[in-house]
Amino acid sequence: MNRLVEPLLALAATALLVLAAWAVPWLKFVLTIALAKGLAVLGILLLLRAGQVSFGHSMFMALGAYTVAFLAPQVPEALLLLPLAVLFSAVAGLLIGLFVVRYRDIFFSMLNLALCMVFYSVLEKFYAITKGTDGIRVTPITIAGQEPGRETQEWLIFGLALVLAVGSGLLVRAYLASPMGRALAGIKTRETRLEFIGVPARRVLLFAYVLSAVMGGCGGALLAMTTRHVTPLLSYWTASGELVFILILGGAGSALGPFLGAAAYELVRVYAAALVADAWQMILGGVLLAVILFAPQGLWGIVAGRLRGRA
């Protein structure tokens, strides 16, 4: 595919959800946690890519909204909270994957799982600190130096997630594209090759994990942003395979696949909980199968596939 239709794509997707935010003013809040959710879920793609699925992701998506949730009485500043968010979630990122990235396939995807759950039973214990299962309301933010009203604060929180979006993504791209990015796919197919050749599968794992929990963390601060509350669910499991679930529905061929899947997944979910309130879940179930028997590549897979018929 040529090099130049992704981002021309990407730059037509990003014209498409202003258009539909404006058009429809209370989708703002419903695009603005796609966009967080597809950071998260960007970051799971990376290690995807080395043929690791982390079924605790969400962990990182809790940490980065908790930190904002915390910080925000003394520190209110939006600009502030989420260098701060990104930078607890690249220490916790780096420590927990000096562990991890020991171990592969189904050990990865269960530590990960685990570390996720006593992260979250962490945040109900401590009621003292963590308000349990009531959870956190955030303070009112500023953003640069101001407090705007409602109306504006909102299309403010959806243009810094559509710039993060839009930059990691970028990023992604290029890392993928780089030499320490193709070492991951080594990871995945002949990793004692790449121990061979001299290039460490840990240390390019290790990478790769601290760049997704950024990533996770930053999407968790915008969630935090956005919703102005925050519980320890979003550390509990069925998050996590909620963001799975956004890769699988998007797929993982390209940067713009997550963003694509955690759109879809939004709309579908609040579109069926508003349709049909007691079958939301079977019918977002159903997609997902869906996908799975007739689009195995996501939503990604049948963009790529229409514009190679075209050409």
The other form holds:
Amino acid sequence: MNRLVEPLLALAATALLVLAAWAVPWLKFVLTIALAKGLAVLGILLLLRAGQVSFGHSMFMALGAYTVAFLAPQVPEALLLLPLAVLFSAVAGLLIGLFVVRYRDIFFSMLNLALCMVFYSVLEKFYAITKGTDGIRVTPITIAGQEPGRETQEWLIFGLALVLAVGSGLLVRAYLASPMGRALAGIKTRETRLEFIGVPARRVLLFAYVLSAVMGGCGGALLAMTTRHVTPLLSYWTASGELVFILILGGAGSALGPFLGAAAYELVRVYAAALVADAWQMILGGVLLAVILFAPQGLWGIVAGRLRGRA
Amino acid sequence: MTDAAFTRRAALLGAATAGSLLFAGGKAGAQQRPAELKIGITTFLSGPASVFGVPARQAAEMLFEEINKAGGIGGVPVRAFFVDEGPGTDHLVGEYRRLVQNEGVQLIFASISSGSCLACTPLSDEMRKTTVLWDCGTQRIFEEGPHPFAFRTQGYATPEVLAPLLYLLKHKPDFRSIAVINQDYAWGRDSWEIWKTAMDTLKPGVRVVAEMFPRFGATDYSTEVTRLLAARPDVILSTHWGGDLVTLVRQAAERRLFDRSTFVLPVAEASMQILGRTMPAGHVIGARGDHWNNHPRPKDPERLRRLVEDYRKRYNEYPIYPCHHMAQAISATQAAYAKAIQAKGGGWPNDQELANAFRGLTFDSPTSSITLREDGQGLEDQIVGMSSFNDRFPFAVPKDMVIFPAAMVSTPVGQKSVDWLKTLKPEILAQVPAAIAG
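Form predicted alone already given; the form predicted together with the partner chain follows:
Next comes the full complex, and the chain you just saw is listed first.
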């Protein structure tokens, strides 16, 4: 496939998103959320390249979000909060990663799930600090020292999310094409061979894990800055399930897949909820079933199929 | 084929965009009398709290139908947009934006869940959209900062917990030990903090023999019941609600826990119909307000009777407190529009004028009248009584009811509940009105 097709598609998608956000003001919010979740899903995609599914990745999203919520009163600057969220999630990813990369397959998935639920319980039970299930309100934040109005602020965060999404997409693309990224596929097919050629599989996976944690934290930070209210539900297992759902919907074939999936997911949910307030779950479930049955490679699979068809 | 893929996605997005543009309501038209009065209502349509959300929606549909038949509000027919709170905060705040920016709603009735309310009220400040907090109970809303466009048309956690405590202190003053079993989430923790603070101030020295916070949605309370049977507390407090309360009461009743200890159940009313005769008599029950089916002296008995009868006819069950809270929010809206339209000499109010009308508003509920204080908090009376059975209802209703005037049990404007509760004096017990047999 042409090396330029994906970046070109990304560029077009970016333009479309901006157009949609400009034409329909309230969609700007929904799309920012989609980009934030897409970022976290991109992290899961990395691990999936190594054949590992994390059922607990919303933990890092919650970590990023709570970092923003806790630090915003002291550091009310988005451009400082984001790196801080990245730092915290990287450290957490490293510490947790040291343990979980020893496991594979179902054990890797469940261990992540367990840790994510532990984090949920911590957020919920340490009531005096985290305010429990009611959650914490994120105090107003500045962007580059400016304190713009609501409308401008929404645009700025949306822009920030877009930049981060495109940046991470390119990074992931480059990473997956690098020897480190190729080694991930090696873990999936046969790990022993990797060791034989002198590549430490665990370290390869650990690097991917930390990178994916960082992207989760980044997504969470964006989510907190957008919704301005964080609750422990962010780290609940259903939130992790949602991320995996988005990955299946979008397809794991390309760095564009997660964002495609996230946008589709949020739009379907929002329109389904607007259409039938008490049966939107059924529509969402129907869409996933349809994707699994008719497009097992996800939405990206459909796009890629068309591209290949021409090439 | 690249182009084909483009057009495909573009067409998808384009269709979505065009669709939303078609629906887009103009904000500019807010000053003229609109063709319809759009109200966005967030409520639980899925999840455990839908036991409250669905009856409330039913009540809203019934009342709006009635209002529209009578000519609408200020001559404008009402149209409600219901939104599910179930999926969580990020979805809900997105829906709030959609309702305001896309559907062009004039006002929003926000949320059963306290978390949802805490997320929506700041949004009402930013979007300058009048938001009626129609059911959530957290005391944090108006105690953590002012919200010029938010109004709560019912009571909240502090009076809803303090009133049962005062009732207990008045009617069973010699209890020496207490246990608490609350759901493990914000309301369970908050309500216990309120109770404990007030109890330690008014009756120091009560021994707390057990503090239990079982998981939200727990299905098995055998461990907790065993512990309570062994600890033999004089009083057991539980602010459980919905399915959790039903499960707890059934399992505790089966093992005769109700014979040993007096239960205080501040949110009992909504579960009484489901429990029927399983609910033991002689325990303190509350309703998050004064709207019991056997209210001893409703302000407008005919209106209460009609609400209950209409609701029963339509849905084959008695209305529960969320239905009344919805009715209160709708009553307040009617009164506020009447006030705003009058103030404008017949013109249709804009967002600011509507909010001005809500401030300090007094409106009638089916059982009494409620005044919104200057901070936006509504003053709703609380009725607490002892569970009992009579011929009128196939489920427990209170007897020996005390109507607590809202101002007596609510934290004054500008103070924090926990700080205020620490300043309570035992003299407050002398002010508790006499019980009405019921």
